[in-house]
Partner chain sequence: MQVKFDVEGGNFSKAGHASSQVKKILKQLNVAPKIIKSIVVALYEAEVNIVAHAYNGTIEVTIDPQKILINLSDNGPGIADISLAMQEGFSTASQEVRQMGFGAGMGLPNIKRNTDEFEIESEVGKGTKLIMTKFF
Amino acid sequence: MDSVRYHHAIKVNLDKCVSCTHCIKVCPTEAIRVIKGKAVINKDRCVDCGECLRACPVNAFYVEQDDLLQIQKYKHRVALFPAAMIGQFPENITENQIYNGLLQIGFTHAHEVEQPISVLKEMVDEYCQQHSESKPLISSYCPAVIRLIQVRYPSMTENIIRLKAPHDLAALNVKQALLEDGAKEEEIGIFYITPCAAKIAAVKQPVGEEESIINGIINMNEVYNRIMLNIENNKEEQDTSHMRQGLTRDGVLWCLTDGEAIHSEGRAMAIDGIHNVIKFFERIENEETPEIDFLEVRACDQSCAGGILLTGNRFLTVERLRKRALRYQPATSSNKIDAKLDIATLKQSLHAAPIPPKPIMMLDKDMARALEKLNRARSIMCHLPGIDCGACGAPSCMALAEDMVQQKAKMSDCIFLQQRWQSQGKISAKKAYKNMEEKWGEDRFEPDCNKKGAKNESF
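Return the coordinates for this one chain only, taking the form predicted together with the partner chain.
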């Protein structure tokens, strides 16, 4: 179990990284260190939340995606996207124009993830009724939250609802419909247009599933740019309203905060923003919360409207989506969404395997050794300054001390300690400087007028 590595979509562009340490501070699992002047992500700890990408002042983090040209391999090319995507576009652009934009890019079908949401809604209701013993039941919607639970709150993995995510349901639904219309399985290419990195990781290596039926992933910002470039030529477009069959008010709102919780029969709460989520999970673990039946938990502030691959302001996106939702009817029973669909089969395939815990907080598997390491780390802390400056490449003095007992860092990584040793004559100035260069790269401290904020910075 431990040897299974996560797939990660967030990567560091080493040419762009200037080792400013902004990212190491915001990471909710302390997964990033600066090593030899570059940010390095620990794959076991990363939950793909994208906080590093948001914090980076030089865009050194990027989200790996599939090549858009890949869609041409298929006869039936489906753009599968969450309703959040529509909310990014200014009001004067119509749904029809956006759908036509997708067709112009080369897709043959456009489908919103939330079109068959009533199926999932019914299943969540049923699940909650059947599993009332493991309260609070936590939604499986946000993959970054699921990974956060696996690594930081392993005991809570049992609370995660074992149902697949809306994109799995929608992909199954689309595929079923296309096959029904006579398409061959190998001719169908389903491409998910993703609002974030976590969804990519979830599609490429689903937690609690064997294999995803989605054929590729395209970043939402790329699709947004392409649609916007063509929007002017899009006046005489064809009517695409038939493609939005089954879309409901509840579907449009599903990706926003309270989109799920509002439907819960019992006591339900919605929490968004990964640092808020962490605070709340700490309380749940301590049983400092009242009994909650259902928890909707999303890593991004304003849920998917705040996804790292969306363009524009998240609050404007929310406002537009709320307005859009009013144009659609509330969800009714799943039996009414499409007479052609086999709801029973859909529901069957939505059950997911249990989510395994993958704890990362422990210092050693052996308790005695872990205790020894913790004692050593605490002794090391006596000597570190407690400034948490990040100039050692670790997010805090405590993190540095823990790295040291894991033999991943050394005392001289602390610049203040080095200064002290120098003043005490324990180490030469030359040696101290060399230590710093080792950590931060050889040319790191040469004057550079092209850097951000400096004289010759080009914008």
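In this text, the rigid core denotes the largest set of C-alpha atoms whose superposition between the two forms falls within 1.5 Å. Residue numbers count along the first chain shown, from 1. Just so we're clear, the structure is a prediction, and the values are computed from it rather than from any experiment. What changes on going to the form predicted on its own:
After superposition on the rigid core, the Cα of residue 424 moves by 2 Å or more between these two forms.
What about the form predicted on its own, after the form predicted together with the partner chain?
Coming up is the bare chain, nothing alongside it.
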């Protein structure tokens, strides 16, 4: 398992990067460094939460996705999407118009991932009853949080509920239905329209399963723009209500904060925003929290309504989805989903393998050497200012010290130490300036009126 590297959807456009340090300051796993004037992502630490993309003022970070044209390789082209996508559209646009817009893009079927949520709901209840001794049981819904646990809180991987995510359930559900209707397996292409980068990574390299049955993944932002264009060009509204069979009030709300926790019979909490999640996990590790039975944790503020690939305002999205949910009935027994479907087989396919820890916060795989390096890093911290300015290219003085003991940085990266050495005559001003240029790039400190905030910005 140690040799396996994560797939990552978030990339950096080095031509756009201006090494402003916004990204290194918001990254929850300290995965980003500035090297030679450009942001560099440590793939072992990154959890694809997208905080860097939100913070970047020049849009240097972007999300890699599959080409939408690949759907044409299949006879049966299924668009899977979360209810959060519907919440992006203004109130004057109907569900029928949105579904028709998807069909006009080239899909033959449109399916919301929360339609068979009653199956997942029952499975979560059963799992919680069978593993009541493992508290708190942690939802496996958000892939960014799952990876965060693996790399930063490895001891908590045993608390993760080993059930596949709703998009996997929906894909299994729709594929089973198409096969029942006579479709051939090789003719079925299932494409997930994602609200975030973490779900792209989860499909490309799923945790707890060998391979996802989803064939491709599409950026929701791109799909939204295409649907809006189709709606403007075609005012006809065909009835698509048959495509929403099985959708329930609980399903519409599942992607929002408290969408899962509200159904827990024990003591449950719902936490959104990755930095809030980290603070709470720290309290759990320090045994500073009361006993909790179920924990719903989402990386984005307002959960999927705040996904980085969504176009609309997250608060308006939440309001629209809550109003939409009132038009549907609460979820009932999974046996009422579809008489043709084998619910028992569907439930069996929902189980996931154990989720392995991948602790990368340790300074060395060998515990004795890791402790030795930690002590060296603490000794180095005695000499660093503790200002955490980011001018060294690392997010904090402690991160710089850890980089140094791993031979990824040097003491002269700290500009304050350089100033001190200059005043003591240990280093020349020319050498100090050359050190800064090596870190931030040549001509980085020359006057430039085109930079963001300067008088010629955008000219």
